[in-house]
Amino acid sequence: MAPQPKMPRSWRAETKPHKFCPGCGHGIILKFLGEAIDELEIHDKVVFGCDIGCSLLSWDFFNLDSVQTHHGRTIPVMTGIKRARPELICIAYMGDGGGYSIGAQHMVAAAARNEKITAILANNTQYAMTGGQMAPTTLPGQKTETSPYGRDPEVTGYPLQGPEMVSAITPDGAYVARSSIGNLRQLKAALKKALENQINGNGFSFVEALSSCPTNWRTNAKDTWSFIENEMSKQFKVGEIKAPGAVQGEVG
C-alpha cells in the first residue's frame, strides 16, 4: 500500500485531492494555515471565510465553520461575525483581487480600524479564476491576457504594496508580514503568528503570501519556481513588517 500524505487534522478528508490546478499556491498555502490551526487547537473557535475567484475553492477545505462571501466582501463579513462574537477566531482568505482590487476598500477600513480579524491574502500577481488578466500586483513587463505586450508602469501604475500599506495605516497592536509558498517554515510562522495575534485580542493579522499560477503563467515546475523566487522576490520584499512590540520599520 502506497504511504498516504499527512493531511492537518483541521482539514476535511473526503474533499481532498482538492479542487486547485495542479502546481496552485492555494492548496500550500492552506496546507500550512491547516497546521498552524492544529498547533493552536483552535478547531471549535475558527470560522473560515473565503473571497469569490480561485480562493472560493476553498469554501469546503476544512473541518470548520466556513462561509463564502461575495467577491472583495470577505474582510466585512468576518468582521461582522468578530463583532459579534468576540470569542470567535475568523479568517478572512483571499485572492490579490479580492483584497486589492474590488475588496481594497474593505481591507483599508478595517485595517484602520484595527479590526481583531486575520487576513490571508495569496498573491500570484493576476486574476487567475477567470483567465489570467492583468491585477494590481501584476509585475512591471509581465504579459496577462489585457497586458498582452507587458504590464507599462506609465500606463497602468506599479504594483500594489499591499502589507506595506497595511502597515502604514495600522494602529499598534497590528500583525503584518509577506510570506512565501518558497519558504515554508517562514509561511507557517506568519500564519501562526498572525492567528497568535488575534486570539491576544491585539488587533489586525494581515498575511500576504507569494503564490503561484502555472496555469495562466503556462509555465513549467522550473520556470514557476523561478519566477516565485526571483521575479516576485524582486518585487516583493517577504519578511515581517510589522508587529506588535516591535521596533517600527524592522523586519524580522
Second form
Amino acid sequence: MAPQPKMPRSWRAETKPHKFCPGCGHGIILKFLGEAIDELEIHDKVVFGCDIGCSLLSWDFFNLDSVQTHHGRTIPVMTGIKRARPELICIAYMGDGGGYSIGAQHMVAAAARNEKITAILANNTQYAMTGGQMAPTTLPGQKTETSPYGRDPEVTGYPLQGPEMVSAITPDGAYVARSSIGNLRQLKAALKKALENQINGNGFSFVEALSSCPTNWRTNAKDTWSFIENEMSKQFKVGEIKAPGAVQGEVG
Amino acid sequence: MSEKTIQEEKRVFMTGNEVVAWAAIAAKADIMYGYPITPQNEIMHYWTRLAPKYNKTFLQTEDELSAGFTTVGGVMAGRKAFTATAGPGNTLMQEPMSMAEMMRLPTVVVIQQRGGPSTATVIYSQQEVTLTTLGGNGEGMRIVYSTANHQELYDYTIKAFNTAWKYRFPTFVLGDGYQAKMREPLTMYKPEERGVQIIEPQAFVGLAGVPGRDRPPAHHRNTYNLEEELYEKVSHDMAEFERIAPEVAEFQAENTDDAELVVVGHGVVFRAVREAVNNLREQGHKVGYFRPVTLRPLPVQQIKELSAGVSKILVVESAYGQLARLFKEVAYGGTAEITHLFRPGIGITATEVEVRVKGLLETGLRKPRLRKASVG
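Switch from the form predicted on its own to the form predicted in complex with the partner chain and give that structure.
To see the whole picture, the full complex is given below, headed by that same chain.
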C-alpha cells in the first residue's frame, strides 16, 4: 500500500474520510488549519464554530470542541464564547454566504469592534450546499442557478471584496489576509498568523481562502484549478492585507 | 467573579427593568448581551451600571440576532449569560432560541412585550405570547414565566436562571411595557437567605483536558443527516419536556370550586382579573379566577379539571386570543363554555372585567331563544 499522507493531530480520524465532495476546497483549508493548530499547540484551548452550508460538514471534523451554528451566525456565537471565556481561542469557520451575505452585519460589527476571534471564510463564488446559487462573490459573467445567463453587475453588483472591507473597518491590531488553495504555503502562513494574532490578543483576525466547488461549477480537475488560479485571482487579489506591526503586502 | 451581591432583605421602590437587572445579579448571572429596544432598555442601563461593581460584563451587539447568538455562546462557554428584548427584537430572537432549544442550552431571555407587528406601540401588549411560547422552527420546547408585578419580576428572573440550568431548556420571563416602566414596591433578597439554591453553570465547550487525548471532543450540532435522526432527537427531548412539565408548571387560582364562572388571565391583566373577581365575590356572585403563571408548559391537569368543573370560562387578555388558543387546546374535551374579552394592545381594567362577567352571568339565567332562519 502506498504511504498515506499524515493527518494533522487535531484531525479526528474517526470522521475521515471527510464528507466534502471530491475536489472541494474545504478539506484543504481545514488541513492547514489543523496543522496550524498542531504547531501552535492550542488543542486544549480552541473552540471551533462552523456555519450552515457546506462548512457545517466540519462539525465533527476535528478533535476540538466544536459548535455548528446557524446560517451567518457563527461569528456572534464565537464572539459570545470569547467574551465569556477570553482564554479560549475561538475560530469562526464559514462560507461566502455566511460571512458576506446573511451574516454580513455580524462580520462588519465584529471587525469594527475588533473582536479577538479568528474568522476563516471559504470563498467558492457561490452557494454550494443549496445547489449553486449566486453569492456576493460570484464573478461578473459567472453562471449560477440564479444567474443562469451570467452575473450582470449592472443588475446585481460586483463581487464583494471581503478582506478589503474588513481591512478598511478594523482598527489597529487586526490581521486580514486573502489566501487561496492554489497557494498552500501562503494559505498555511495566513491561517497560522490569524491564530497567533488572536493568541496575542491583538484583535480581529480574518482570512478569506479562495476555494473550489467542482460539483456546482461543473468543472473537471483542470478547469477547477484554472478557474481558481486564472479567473478568481483576477478579481480577488491574494496576499496579506493588514497585519499588526508588519509591512503590508508581504506574506510567508 | 465577585460573590458579593444583595446581602440582606431590602424594601425598594423601583421600575421593573431595574428589578430585572438586580435579580440577574442576585441569580449570579455573569454576562449580558443586549441590543436596545423599547421598553426593555433600562435592563441594560442598570446592568451596565451594576456590572463593574459586581465584576460582571456586558456586550452591546449589532442586533438581536447577535444578542441571542452571543448569549448562546456565553452559555456554551459555561457562563450564566442572558439577554432581554421586546417586539421585533423578540421576532429576531426566535432564531437563536431555536438553536438553544435544539441544543438544550440554558439561555435566559427577559421579554417586555410591546404592541406589534414591528414598531406599533412601544409600550404595552400581551401579543408576544404565541411567539415566546411557540416561536422558531422547532416544537416550542421552552419554559415561559408570565409575571404580574415587580415582586414576581424579581422572583421569577432568579428562578428563570435556576430552571434553565436545571432542565436545560431556553427559559423566558415574559413581562410587558407596564411592568418594565412603572415603579412599584417590592422586597429584594438574597436567594440563599430564602432557601433558594443557586444552580451553578457548566460549560459545553472549552472543557478541561486535550480533546481526543484526555477526553472525547465536545461536538454540538443542530444538523442531522437523516430525517429519522432528527425524529429520534426531537422525540427524546419532547418526552423529557413533557416529563418535567408538571413539576415546572405553575398557576394561581381562587374560588374555582363553587364558581359558575371562572375568569382566566395572565401577566398584568391578572391584576384586573383578581380585583374584579374579588369585587364580584363581595357582591355575592359565584366567580373565581385562574391564572397560568407558566404559559409554557401550561398547568395542563388543572386546566382540564377547571374546564370540566365549571360552566363558563372567560379568557381576558390584551391580545386577540393568543392565551385563549393555548388554553382551549388544553381545555379541549371539557364541558365549560369558553368565551373571551380581547383587548389587543391595550390595558384592561377591573371594571371592564366586572361588567363583562355580570353580562355573562345574566345571559346565563335567560333561556336561549331560537330564531327562525330566514331565507332571501
